[in-house]
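The chain below stands alone, shown as C-alpha cells; this is the form predicted together with the named molecule.
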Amino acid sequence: MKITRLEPLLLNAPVTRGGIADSTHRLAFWGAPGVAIHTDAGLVGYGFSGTHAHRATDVMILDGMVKAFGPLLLGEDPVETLALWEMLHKHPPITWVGRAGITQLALGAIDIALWDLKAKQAGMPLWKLLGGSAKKRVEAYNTDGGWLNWSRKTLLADCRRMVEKEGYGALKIKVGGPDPEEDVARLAAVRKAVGSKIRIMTDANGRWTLPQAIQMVSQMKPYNVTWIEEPIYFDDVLGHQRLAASSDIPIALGEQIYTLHHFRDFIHAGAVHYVQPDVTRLGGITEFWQVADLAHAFRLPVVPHVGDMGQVHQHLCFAHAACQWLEFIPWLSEWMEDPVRIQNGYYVAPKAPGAGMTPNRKAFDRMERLN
C-alpha cells in the first residue's frame, strides 16, 4: 500500500447548550482540523486533532500537515507507522521550529490516520491490533455536566441525571472561577447531591498560583475529591512538585503537555499522579504509547484527556495496561461513523476496523475543504 494524497479537512462541532466555559477557556464549537490520507489500495485513513475552533490556528495546523509533512509521506507505506513517525518527528527543518504546539497537533492527526489505515488493512479495530481485549473494563467519567458557566441549579441537575439515570460512577466539575468560596460551595453541593460513593474529579485548567492552589486543596479536602487537575500553570514542573508534596489531593495533568520528554520531567519529579496524555495533542498514537509505558513503569494510572472525544482513546484504553478510566465528552458523537458508546458508565469496545475517527456522511457535508 502506498500513500497517494493528503487531504486537509476541517470540522467544527457545536458543544453542549450553545457554549461551555472552564476557568480559562470559553467555546461554542469544538474544532477538529484533520486529514484524510488516501492510498493506492483504495483505503482512506482519517485522523483529527482537537482545538477550540480558532479558525486561524486550525488553518495553520492543516497547512502544517499538508504542506510541511505531506511531501515526506507521498509514496510511503502507511503501515510502517513507527518508522514514519520517527521520520516526521525528526525532520530537521520542522524540528527546528516545532516539537510542541501546532506541529505536534499536526503530527498527531497524521499519525492517527496512519494507524487508522494499518487497522483498516488488518480488518481490526485498533484495540485488537494493539493486543487489547473487549473484556477489559474501561470506566467512563463524565466531564460534560460540570462546566463553570452552568448555574448551580443546572450543575446539580446534570450531575444527578448522570449518576441516577445514566449510571456514571464518576464525574468531573470545573473549578478556578473568580470566587473561591463559590468553587467550594459548588463542590459541596455536588457532593451532597450525588452521595458519598460517586467519584468527583475537579479541574482548575491552570488558573491558580501555587499559594492559591495550596489553600484551595485544603478547602476541597472534606469533599473527597479524586484529583485536582491542572491546578497551576501548565508548564510548571517545580510548582506541581511542591504542591504534590504538600497536598492530600492527587494531581492530574497532561492535556497541555506535548512531548514524551516533558511528561518524563513531570513524572520523574513526582509532580503528577494521574497522567493525562492526549493522542491529538501529543504526536499521535505512537507517542501516546511511549508516554503510557513510561507512566506504567512508575505505576501511575493513565487517564487520557479526550481531544478526540474518546474516539481513538477508547481503543488505546482497551489495550494499554495503565488505562482503566477514560474521560467522556460527547461533542463528536453526532459526526462519527462509529461514535463512542457508553453503557452503565463503561465504554463498549468498538467493532469497526480502524482507529475510530472516520467521519459520517453528515460530517462530510459540513466539513470545510481547504485545498
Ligand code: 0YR
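Which structure goes with the form predicted alone, now that we have seen the form predicted together with the named molecule?
What follows is just the one chain, with no partners and no other molecules.
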C-alpha cells in the first residue's frame, strides 16, 4: 500500500448553545483542519486537528500538512507509522522554523490519519490494534456543562442533568473569572447541587499568577476538588512546581504542551499530578504514546485533553494502562461515521476499523475541500 495523495479538509463545528467561554477564550465554532490520506489500495485515512476556528491559523495548519509534509509522504507505505513520524518530525526545514505550535498541529493530524489507515488495513479499531481491551472501563467526565459564560442557574441545571439523568460521576467546571469570590461561590453551589460523591474537576486555563493560584487553591479546598487544571501560565515549570509544593489540590495540565521533552520537565519537577496530553498538539498518536509511557513510569495517571478529539483519545484510553478517565465534549462527534458513545458515564469501546476519524455524509456536505 502506497500513499498517492493528501487532501486538505476544513470542518467548523458549532459549539454548545452558540458560544462558550473559559477564563481566556470565547468561541462559537470549533475548528477542525484535517487531511485525507489516499492510497493506491483505495483506503483513505482521516486525521483532524483542533483550533478555535480562526481562518488564518487553520489555513496555515492545512498548508503545513499538505505543502510542507505532504511531498515527503508520497509513495511511502502508511503502515510504517513510527518511521514516518520520525522522518517528518526531524525534517530539517521544518524543525528549523518550529518544533511546536502549528507544525505539531499539522503533524498531529497526519499521524492520526496514518494510524487510521493502519487500523483500517488491519480491519480493527485502533484500540485493538494497540493491544487494548473492550473490557476496560474508561470513565467520562463531562466538561460541556461547566463553561464560565453560563449563568449560575444554567450551570447548576446542567450539572444536575449530567449527574441525575445522564449518569456521569465526574464533571468539570471552569474557574478564573474576573471575580474570585464568584468562582468560589459557583464551585460551592455545584458541590451542594451534585452531592459529595461526584468528582469535580476545575480548570483556570492559565489565568492566575502564582500568588493568586495559591490563594484560590486554599479557598477551593473545602469543596473536595479532584484537580485544578492549568492554574498558571502553561509553560511555567517552576511556578507549577512551587504551587504543587504548597497545594493540597492536585495539578492537571498538558493541553498546551507540545513535546515529550516539555512533559518530561514537568514530570521530573513534580509540577504535575494528572498528565493531560492532547493527540493533536503532540504531533499525533506516536508521541502521545511516548508521553503516556513516561507518565506511567512515574505512576502518574494520564487523562487526555479532549478539546474536542475524543474520537481518537477514546481508542488510546482503551489501549494504554495509564488511562482511566477521559474528558467528554460533544462538538465533533455528530460529524463522524462512528460517533463517541457514552453509557452511564462510561465510554463504549468503538467497533469500526480505524481511529474513529472518518467523517459522515453531513460532515462532507459541510466541509470545505481546499485542493
